[in-house]
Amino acid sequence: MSSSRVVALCGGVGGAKLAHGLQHVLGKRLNVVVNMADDFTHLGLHISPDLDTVLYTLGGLNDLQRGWGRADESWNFMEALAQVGGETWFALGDRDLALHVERTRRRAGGERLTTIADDVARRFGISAKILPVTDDDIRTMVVTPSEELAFQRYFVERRCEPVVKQIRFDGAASARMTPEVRAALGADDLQLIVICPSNPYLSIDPILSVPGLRDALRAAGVPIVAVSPILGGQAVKGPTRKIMDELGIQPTTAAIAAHYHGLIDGLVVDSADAAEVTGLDVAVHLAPTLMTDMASKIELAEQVVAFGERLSMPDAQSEK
């Protein structure tokens, strides 16, 4: 796969970690298709949490201690905002604020999110191509027993406390896949599609909800490999386990395989969950999936790419 391209579907911190490793392995041959359904307007600014997590992570600017936002951040804006009675439930660091202000200004001038993201990625020294799945508005809504919450209200303001009864993606039916995403999935030299270990329900499903996206994945004619976000019955980051429990889904490798049934050709599962892969109807590769540093990101990325290469062979067999 030395000269071939790879497309990765990504959202959130866990997905961005693998995308970072894939960038190290593949460089400019990597295209990262990013969830945009977490976006919202706050304080008059267009905020793109998943996109910015990917940009900061692949640009080496992310805060490793907090796990989100920019490194070396300061909070003068938030302190001043509190003094004048503004909303402070969603923290915007001073460095982070610059990106939101500039994106909002450029969008008001008619620029596409894709164009803005590409320019920012270049300025951050990112070699991979960063592709919002759509330039149109999609918004994740969380249905609880008592109310419907916009995702950031649920995730940040309410700290994922309300019970999740349903998740929907407002605007998805009318959203359009960008020409850049369509071209990436239709490229002659595409050799592998990776579904990163992002939350399947909050980060990957909104990408898959864009009309034509699933069809484009299937039409690509290359192996599609997902990396399970579950390790020992738990999710490493975010509310994946909690949401699975509340939706009545067992937090198992089998549940992840079932969620992507009919779409993926292979599933990368943590070595600690080897006992769970028996009976799965998809090819499985066991590998350490916990990414704690750059070396572990690269190691997992190399294993994912090698697994995809093996699946592309005519006599590829399950690695269970």
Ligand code: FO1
Given for the second form:
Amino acid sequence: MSSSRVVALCGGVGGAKLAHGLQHVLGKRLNVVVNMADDFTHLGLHISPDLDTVLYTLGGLNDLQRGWGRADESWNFMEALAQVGGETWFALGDRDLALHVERTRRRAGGERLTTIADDVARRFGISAKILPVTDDDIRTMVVTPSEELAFQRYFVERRCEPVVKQIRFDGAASARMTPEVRAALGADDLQLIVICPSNPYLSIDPILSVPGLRDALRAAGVPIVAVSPILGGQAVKGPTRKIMDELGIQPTTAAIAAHYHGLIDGLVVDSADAAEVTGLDVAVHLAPTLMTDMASKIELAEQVVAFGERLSMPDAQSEK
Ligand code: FO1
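Switch over from the form predicted on its own to the form predicted in complex with the named molecule, please.
Okay, now the whole complex, with that chain kicking things off.
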């Protein structure tokens, strides 16, 4: 696979860690297709949380403790905003703010999110291609028993406390996959598609909801490998476990396999969940999936790529 390409579908913090490892292994042969349904307009600025998490992480600029935002951040803007009575529930660091201001300015001038992301990625020294799945507006809406919440209101302002009854992706039906994503999935030298260990319901489903995307994934004719975000029956990061409970889905590896049934050829499952894989109707590879440092990101990335290589061989069914 030394000269072939890989496409990774990715949400925010958890997915970006694997994408970072994949970038180390693959360099410019990696295309990262990013969820854009967490985007929103806040204080007049276009904020793209998952895209920025990917840009900061692959650029080595992210804050390792928070997972989102930039390292060495200062918060003068937020303090001054509070002083004048502005909305402070969503934290915008001073350095981070520069990206939102510049993106908003360039979009107002008619530029596509894809062009802006590509330019910023180059400036950050990122070797992978970072591709928003769409330049159109898709917005995740969380339906709770009492109201409908825009995703960041649910996730940040309400700290995922309201019970989730349903998740909707407004605008998805009319969103268009970008030509860059279509080209990445149609590339002659594409070898593997990876679904990063992002929240399947909040981060990967909105990518898959873009019309034509699922068909393009299947038409690529290469193995599709998902990395399960479940570890020891718990979601590694974020509210995946709570949301699964509320949607009536068992927080198990089997539920992740069922969710991606018909789409994936292989599932990477944490070694701690080895007992859970018997009877799964998909090829499984066991590996440590907790990524705590660069070495563990690279190790998982290497295992995912090697698993994909094995799945593209004629006797791949023996992995089941
Ligand atoms: N997450 C929080 O929990 N609190 C915040 O105040 C916050 C601010 C923020 C600003 C910019 C950005 O790019 C991300 C930010 N995030 C914050 C993370 C974001 O809400 C989540 O990472 C994703 O949307 C979930 O994938």
